[in-house]
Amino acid sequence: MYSFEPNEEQQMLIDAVGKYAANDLRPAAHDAEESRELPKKLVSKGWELGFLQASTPEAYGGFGERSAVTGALALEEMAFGDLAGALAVLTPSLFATPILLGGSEEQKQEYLPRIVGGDWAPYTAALMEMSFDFDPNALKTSAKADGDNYILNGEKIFVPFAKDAEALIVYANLDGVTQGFIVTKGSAGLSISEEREKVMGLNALPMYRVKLENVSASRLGGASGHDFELILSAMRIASASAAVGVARSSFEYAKNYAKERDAFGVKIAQKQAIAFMLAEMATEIEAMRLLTWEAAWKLDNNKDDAHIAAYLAQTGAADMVMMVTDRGVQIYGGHGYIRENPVELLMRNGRGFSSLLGLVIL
């Protein structure tokens, strides 16, 4: 039986993580939305806290061992502070945790350290297609061996940072089966579009789109390959996680609103409309914490379930964030419509997490 309450290690990593969210994404994320560009002081402050360098063994230059459930934690506490801006910080980490959990050890021995033990980089991943039937288990993107690499072709969408990346990892379709292959900066045949990706929120965070035409690359794992299951349900947990703290904060915005403001002489969290709609958001927030904790913990323990509890708590969570986002705009009335107001960006932002996956691995 897992507990729920963290260990002192994790409580340490939960409050050092708060504090940033609190005191330097919260002040900074409506700007950084507004410019389409965040503060590269913020992101490498973020990137100081050590959340990659804490899942990553002293072997390859970390200080830690991986765990699911310590990653959903801290990454739910930095998107309560604004998830592009947490989505930024840990980019590295779509290229970087792949690695350690299917890589072969050449390949740990030859990005993790520079990766871990330097300042932030832009490493990242291509996951997502431009396709209405979208199927991380049947990518358009195509792979075929060509003696010890093999040969890309396919476009991808929503690559975080793609433009200045020393490498990612692009996943594509082998016989069938989805494999990640590491690309490096200047291959021949890849092609980022000049433009950034233009989407309803998460403004500050530079995507764009990768177009490979016969790119050679390796493949992640070696010729054995790896296990896409076990990347794709860290994926989805991490997406769980970061709507869980997206919705946790339109809540704490729309519960005090609703404690302050006055309406024909009372506060209107005792109108009773406004009251059970709180009390609903609370009771999805905290179950959908609790299935992407669980989720997270079966994955820490390599149950057979694993993957199914991930899959439920990405799409329970993508749904819970919608409406939670939804009703935070509802209770501010009118001034949830304004640009300057926080809720109306935690609502465009949750909108993302039932179209985006792959922005974020823990």
Contents of the next structure:
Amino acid sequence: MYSFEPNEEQQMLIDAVGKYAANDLRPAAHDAEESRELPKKLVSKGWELGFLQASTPEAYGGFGERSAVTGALALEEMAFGDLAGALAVLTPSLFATPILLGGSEEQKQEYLPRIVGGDWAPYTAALMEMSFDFDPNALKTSAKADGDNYILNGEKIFVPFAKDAEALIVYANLDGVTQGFIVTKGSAGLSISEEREKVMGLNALPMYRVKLENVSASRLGGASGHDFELILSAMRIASASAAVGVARSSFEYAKNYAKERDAFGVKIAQKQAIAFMLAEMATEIEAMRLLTWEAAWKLDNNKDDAHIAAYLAQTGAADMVMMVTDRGVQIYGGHGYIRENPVELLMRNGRGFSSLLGLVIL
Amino acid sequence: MTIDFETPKPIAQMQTMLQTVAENMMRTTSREFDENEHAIPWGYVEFMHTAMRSMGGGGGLTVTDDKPKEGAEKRPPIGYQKLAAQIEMLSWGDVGYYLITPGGGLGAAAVQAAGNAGQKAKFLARFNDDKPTYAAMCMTEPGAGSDTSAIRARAVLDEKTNEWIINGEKIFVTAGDKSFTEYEKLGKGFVVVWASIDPSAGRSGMRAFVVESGAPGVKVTKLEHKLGIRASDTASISLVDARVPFENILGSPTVEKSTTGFKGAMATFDATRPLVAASGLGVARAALEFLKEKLKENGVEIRYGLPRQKLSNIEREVFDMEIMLKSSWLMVLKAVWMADNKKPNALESSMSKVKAGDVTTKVTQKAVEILGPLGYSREFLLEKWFRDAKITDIYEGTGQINRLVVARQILGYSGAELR
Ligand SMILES: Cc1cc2nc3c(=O)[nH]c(=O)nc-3n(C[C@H](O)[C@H](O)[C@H](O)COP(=O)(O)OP(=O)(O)OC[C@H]3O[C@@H](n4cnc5c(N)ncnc54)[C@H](O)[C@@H]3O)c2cc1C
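Given the form predicted alone above, I would also like to look at the protein as it appears in the form predicted in complex with the partner chain.
First the chain shown before, then all remaining chains and molecules of the complex.
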């Protein structure tokens, strides 16, 4: 049966996250970006909304079941507030969700209650590498079996909160297949850059470079490993729903501005050139939102084409968010180019979706 | 309720059945009726009429919803969803044929939206008769397309005979010939003609009139030769002192300040726009499937999951087409799901049409481009689908007009504030 209506619990979550996004994240976004600093309180307030906690079964200290659909709904709302803030709030999921999806019973018991039961803490993951054609299924970072453990070598980029991380999942190439490995703080051979990564947007999110020289790690899921594709699809759907949120933010700023700004004796929104851009922005946002929901639903329901759907949703949403955030700036005109106004940051953040992966997961 | 994308069983079954019809009855003769414009594929017309009657929908492609079996759990209505899926599948077969599926079409939709109970009883029953029967909608005029306020057709009441006298020139009437001209094999149809009863009142003066087949003073003056959808007749209808019984007016015979008459037409469009979108997407799906099939035959593999930097141009194009098509279909589903659940859907309806107009033209154009000579050759149906597709962005409100509707909705503007 087709339905496009979130259930009651989901609606409550959307409302709660939406409030936090509008009242807390959004007003803080500009200063956070400029000062390259997210207020601690802001992040912990987001954590207290309990998104990860509600996605973790009781057996591991949470109080619910994970659902990619619910995740997509919540993340869209949060990213609407501010992308860097949303990614920071959800960073512990980068570690916890893969464990939930692919970890052994022992790994789940060891880590999940700790993470979901406590305050926000820097658990993270390292997927990306510095190459123009970065491919999560063809990683350069390598893993070699060494008794019960594995030896990792390589270099990872854009790892959120790596500096203080208690533990992180490092994705590496094990005989041609990508697998996650759990690396703990202070492991021999693990070095984390002093300097934070400098990127075009997302400056409020502290990201670091991570070097691995013969680091010993345990494999996610134990000796038999895990299904990386499931994790990858969860990352893709997360990326898509965050893109929808960012696009919606730009659209809303642009729409409101267009109704205020006068030119040639009318509001600019009364000019078709502007109004049609807005109509197309709204249409494309809705199109990609629905595509993302469907992919999430397919993942939740183990449909055969779930991974293809996730891939297409990510690809489509990345195009859409660039188009929308570009137009957001265009509609503001010269004022859009000035950092005091919100739309240029959204454009910088919007461009990231085609390059970045693994900074968020549902 | 919770978010769900599982195709309801009745819809899935219907799709399987119609796919068989499409493959065995439409695709096989698509080319023939594309090349013999204005010829009528009677086989299809009669088969569909019999099939639809036996399904008990009151004749024609209408909103039908099977009652759940005795004792079964009550479920939300899916009539519009089913109709959209039917139209998509028939158009996947051949959109020209789909447009001549017997039934009331836009004419009946206008009666449905603006008629009273007596009128509905009188005019809508005929689609279930023995013979296939048609109805059509006459809004457009040579000087009035998108701008329907420019309609010049006039209706004046002759108080002596209690008849409306209508004068006007209507063009581009889909199924106008089958609705108005008397054919041996067809039942008595009608056209719904939009005319003003008070030109000084602008849109508030606009009314729709049911003009029955064979009415005096009314003539089909031309059948258009078109880029595509050639199996579908597009008629010009002239009305010269045409006489129509008083009771054939849909809506009030007097003009108040309100715009009730016209709102009827607009309500029709809220309901039909996602259906037109669905039709276009059927064509687009046919084109994309054909493209993928030919690529496969030629040893071109489509690899999902790679970063874009590692994709071939063809792969990127195919993914973009899939993204467009899938998301556009979801927008149609959402709009009709809202209609089924009585949620106001003017915005979603128009958005689905904006998107489908774009997607249908882009997907078919790209498919022809990618397949080179195979795309251009009349040996295959792809070039026909490219021609058929373009109408999606034109009728039921052009892409621009639907953008206006969407923009007004999101900006909270009236027609005067954003024209
Ligand atoms: C095959 C076919 C079947 C049809 N079937 C029917 C039918 O059954 N019944 C019926 O009544 N009509 C029917 N039509 C008519 C159809 O709805 C009109 O052609 C359509 O609404 C456009 O009107 P027009 O052709 O006069 O173009 P115009 O209104 O002259 O438009 C020309 C161009 O200007 C643009 N434009 C117009 N106004 C604006 C504006 N305000 N802002 C921006 N751009 C604007 C349009 O988008 C278009 O690109 C059919 C047409 C065709 C081709």
